[in-house]
Ligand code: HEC
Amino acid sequence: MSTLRRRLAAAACVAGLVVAASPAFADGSRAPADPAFLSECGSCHVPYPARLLSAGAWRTVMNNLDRHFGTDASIDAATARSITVYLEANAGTGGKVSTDPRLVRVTESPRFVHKHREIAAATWQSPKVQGAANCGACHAGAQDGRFGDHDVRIPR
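Show me the structure of that chain alone, the form predicted in complex with this ligand.
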């Protein structure tokens, strides 16, 4: 584990405990985000909101952590199981997510597209945003799994 990743993981871990202890629900879903999910899945990128992908898509991600977008994101089996349970319980349902289990890009999720439909192309491309995948540019609480309406600010 690199020093940076360890530091990020430690920060996410502390944040995870704070989130878990507070009554506010991370990512606006009904359940508080799982601390293991926040630390393990928030160490290389922000912990993406569970409801942006279907349960099937999350299973695809969790079953292929050793071949994770060109990197190895493997974790021990017990932790992987508990994270999978959390993601499946909080996954998106209905027309807001694709039912195709191969659609594992959160930025291509119909729900993501719908929620961001008013953002102009020029905003996505601005130097302060640098693309839709850079969630933290606008969602101040992204690293802690918070994506609620009141935590959003588009940098100008």
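Numbering follows the first chain given and starts at 1. All values reported here derive from a predicted model rather than from experimental measurement. In this text, the rigid core denotes the largest set of C-alpha atoms whose superposition between the two forms falls within 1.5 Å. First, how it differs from the form predicted on its own.
- A rotation of 22° separates the smaller rigid part from the larger between these two forms once C-alpha atoms are superposed.
Output the form predicted on its own next; the form predicted in complex with this ligand has already been displayed.
Only one chain is given; partner chains and other molecules are left out.
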């Protein structure tokens, strides 16, 4: 095998590993996994796919970490900048997200509301689910960014 072919094969393997390690989303798309985002945000809750909110909404979230939905989620400035850059670069666009930067709850996003419109209020209040923000209760792959309809198991 020539040197060029070996290099191309090695590059293809590395690319495959990067794609395999990236979170997969319900539509089959993938976003690069940002280690700081996964570590910092994922330490308290499911690291929500960036495409669920607009860049403006993510800026609002990141600029208010000291008041993050009733908790002080402050992080150092460099990490906050890094995560903000990641979120803005992978934010949702078009009709699937609100352009209102004040709409900062993923559970109130147009896509979330549409995809969960048939879930009964009693299901959200169930001790096994404990609210709409607990993605992992129904989506086994939520921690890895997998939210496909075929993987949904609603606890009874």
